[in-house]
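First, one chain by itself in structure tokens, the form predicted alone.
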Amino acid sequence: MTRTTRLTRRGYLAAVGGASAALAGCTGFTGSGDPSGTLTVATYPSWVEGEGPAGPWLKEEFEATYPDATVEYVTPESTVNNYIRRKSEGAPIDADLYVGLNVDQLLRVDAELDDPLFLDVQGEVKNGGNVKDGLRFDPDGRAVPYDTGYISLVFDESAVDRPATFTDLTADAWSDSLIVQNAQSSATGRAFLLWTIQQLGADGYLDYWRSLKENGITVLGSWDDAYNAYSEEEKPMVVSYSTDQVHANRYGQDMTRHQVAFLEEQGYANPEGMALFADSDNRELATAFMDFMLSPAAQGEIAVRNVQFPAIPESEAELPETFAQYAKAPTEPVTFTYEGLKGNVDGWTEDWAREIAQG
């Protein structure tokens, strides 16, 4: 693959068939009358940019379902950190809803702010009850998951054997084969680091990473950097997502280079959530949009366009048959809880950076 066809993590699928006809009757909205007004949704750039992203589709379908409502997206630099800073300075938030929140960001919010940035919406988002229990990452009910990826390895089976364990990656057969992302700058890299900590313990993960480093891993800054290096055949294996074959099938690519490996038959779940800003005056409209995002039709579209798994059971989401065929789910999804990461994740990451990324 050349640099002229560089990919982004989300937005590398073309638009798929809409399902707007099914949406109006299954949004779950239970407010008094149809919601109205302008909803400002803060999010990351690839939610609204690139080829066939989920954001514009959701805006169009939500506004078609609720003609008196308008959705506007904003993509601030530094994402959640922008709102942490504004809240600490007493500046206006100027947004109603945040889409794209993960557990690391939520921990940062809670560590740096005394006043709430987001509000508990449990019980207000009817379709939130359909979210798979294993994906819920906020013990206070503020963040509602809307999709998840499973971190895995993607490899070229013509160049390297399928690794089955974490130990395999330190063996000669996989020497100089693996591209990983920097855990300080990449959510994918952070998730892979946490997976190794969960597997090997806080006392053993750095020794394991030293072995990986000795075996010739390459650390790159972002998922985009790592996946494009892999696509250009710089190395035969990369940390990525287990939905990789969905993308490969969409573009008619050779599946030989899109094989998925689950170490220890596991995959690290990395859910994304949406949360209502505490300063919002549009609570009813915001929770209606959240309900809409968790409807079966919207969940199918988000999964395909984001190349992730839906937050509700796949049997309930309106997914194309090819998604079920090519999206690979691990036998044992694993992840750290909010409580397990609280007070630990920054130290783990900083120690990793000194030893591996900078050492």
Second form
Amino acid sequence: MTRTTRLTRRGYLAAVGGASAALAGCTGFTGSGDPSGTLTVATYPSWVEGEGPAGPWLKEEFEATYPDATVEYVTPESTVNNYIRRKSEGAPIDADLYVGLNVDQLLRVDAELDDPLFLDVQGEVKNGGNVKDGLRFDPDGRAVPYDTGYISLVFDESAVDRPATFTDLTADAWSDSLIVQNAQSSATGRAFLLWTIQQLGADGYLDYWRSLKENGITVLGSWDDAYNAYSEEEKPMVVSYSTDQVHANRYGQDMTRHQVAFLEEQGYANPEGMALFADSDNRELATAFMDFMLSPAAQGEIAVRNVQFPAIPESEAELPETFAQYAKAPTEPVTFTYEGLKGNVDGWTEDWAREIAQG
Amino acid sequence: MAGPRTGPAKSRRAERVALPLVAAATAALLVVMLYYPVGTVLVEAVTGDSGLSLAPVLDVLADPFYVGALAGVFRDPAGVPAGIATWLRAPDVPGFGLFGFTAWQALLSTVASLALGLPGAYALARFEFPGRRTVESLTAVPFVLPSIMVAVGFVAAFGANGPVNDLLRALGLPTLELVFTLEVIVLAHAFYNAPLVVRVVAAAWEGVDARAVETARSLGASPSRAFRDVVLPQLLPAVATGALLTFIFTFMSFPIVLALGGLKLATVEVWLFDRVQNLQLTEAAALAVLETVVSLALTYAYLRYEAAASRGDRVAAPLARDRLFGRLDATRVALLGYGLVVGVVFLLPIVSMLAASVTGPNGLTTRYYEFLLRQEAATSGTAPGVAVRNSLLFGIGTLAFAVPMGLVLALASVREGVAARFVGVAAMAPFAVSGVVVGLGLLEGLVFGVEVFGARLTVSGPVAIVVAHAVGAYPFVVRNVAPLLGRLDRRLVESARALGATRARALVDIEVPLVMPGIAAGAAFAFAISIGEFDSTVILAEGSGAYTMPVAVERFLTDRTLGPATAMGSVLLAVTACSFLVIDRGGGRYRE
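Give me the form predicted together with the partner chain now, not the form predicted alone.
Let's see the whole complex now, leading with the same chain.
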């Protein structure tokens, strides 16, 4: 136990030694000594569950670095909605930090609440300066991105050619081939829908989806549903993450069915952020945790464990050498801004869903 | 115990208050765990900008997407005659929107469940074969399986490369394209609900009095005539019960629809879930109210029918069972064919689920079970052993609450009159309200808590979970017990009362033994509801370590692999199967 702690501490110190910004973060704390106490982090289940999740690793490393601090995770079923409703009903928030916030949820927070649920603490998160500009999805700076996925297609090269454009998907060569997820309830499905809207415009995307429908697509409920059906070879293409081969490589799989296609050489970025609850009375410890998550060591580890891309430039994160080989990044990452989605995304999704349902 | 002299008097007093006490406790639990939390959500459906308003519900009813051709009735009532006239000039099949499709798939699912369930009930009730009791016990297993497990099992079994299509290919026959169709959804719904039909109808069949059949035969009735005149009237209420429950459950089906069929086959519940996700709670409440109205209206119609159905005397001598493995006649050949169908529709998906839990990307693997063992040893995260223990404890706790609650409500609902029928309909409320809405109500009404004199009262944790399960499960006890109670000879209870027995004593000594088969059947499914329940459990377990097996399955689902979830699901399947065997060995004593 002691040995592990020492080792991991040394690992972290070595890591921050390499990044002067991180050191500045450590010296930036005020008051006597390191921040201490119990930090309650609200997040989604796969942050703490499954095979090699990032959450427990971070907890262990953070507690080793800050011996007087304890990290506790809570994973409410309704994620951010839980806190939106708590705030509007006047119930206690009971958490300091939210990890796993996306732009849709942030829009909902702002649409539902007048009082702030989260605070802008960018000034206190020194490593926050390293975050890639393209990933910052909160114009008010409350949500600090810590990783991102790129939505792309995963396909079976023995069954279909590599699609290169959105138009390809409506062509005969790719008919009856694609599984996508329901944009109402799945993050990957939502991202793929928004990507089509970005490409074809709010006026044109429904026509495009009608062509997709005529060419035979399948819209399933969740990523699990879709990937399960893809794995069982029901269809040769599925909307998924561009890091698909990282996982396949981990299990020594043949890459034939793990080919990644970036339509129009693009990938839709789906950054995940963390934000401090306005009701937290643990601000110093929370910002120390946020800072820690953006350190080069943690960024590398989160990327590998979450099978995502780091929020800081890949050159700065401590990534294994095989990462770049199997984690494919698009030439041109695209995404909607907060302002672009505001007031639009619900209507776009509803119109789309009504087009697909009872089709 | 009190002294011998005061004893009887005291226990009589206790007996006298026992029934009212259980009734009051039942009412209190229903208010706290169902009516209050659900009410806080559904009230949105009848609330406008200035107080009471039907606008949210009418908005849904006037939207052609939801109700298709019916929207005109609510949009422009005056235009209906003209609309009908137009339609008559060029009749076509009108669509009835999301509600129409939802009802249609539920109807098909009900028919399929009856078609698959009734022969099973016949085989179990009328034939004797080695392992019959075990088979009967295990029929409840599909009922508890998480939808992701069923999706995995069905895609593997019936997919393009599944064993069914492999066999068809080997035989040179055309292959089936089942996955992503309405047919596969109906089949999956039958997988869940046909077992219910089997249990309910088999219990009724076992209650048919052999002497009545013999009398009919001795009076010259042919076997088919005796069946039609004597057996069938006693089976029909049970068949109707199975159909009603199946329709209500499949009417509100949701994850399995999206997993196997996709959004093109969306049900109302898919939209309801989306509205809750987006916190559009008014529209969510309106959709939920309409769903509930449909379910309760059907329940009402069913109760009218049940009241009118024949009330024969209860079993004295059940029909003798034939040996299944006897002379190969037409019936036995048909049952053999049925056995094959059962093998394909029920066993194959279950075997496929189990296979998925030991199959990795490169063949056989034990890594998913090793993962479960590592989780068990880990200091953080969900421990499979804890989930198993919680599930079993909650299941037993649920029985302790649901059986008395169900009995009391069954008693209240079998009296004559409007009030009794109202109780009968209201007793079905837990089945008729969307699970998504119950979950939301429990979260906001109980987990968030209410401010009382400056202190915040919150309800969550193990006890709350048990009560929530009992509330979700007791309708099974009511529906299995009430028809039997209704058929009891009232004079038995009246004589006991005349001889000085309290109402509670009469219930325990006379009615309960006579309706025990119903209680046993209801209890088995109450236990199953508890084991399989997800929506409420996940809300009330948050932060308390009181998670159950289905919650663990859900938590092990990550955006990377289904393996750990299928391993946990297989554990759930095995634990559930074992406990059904144990329960039925215990409860089954009363059946024979």
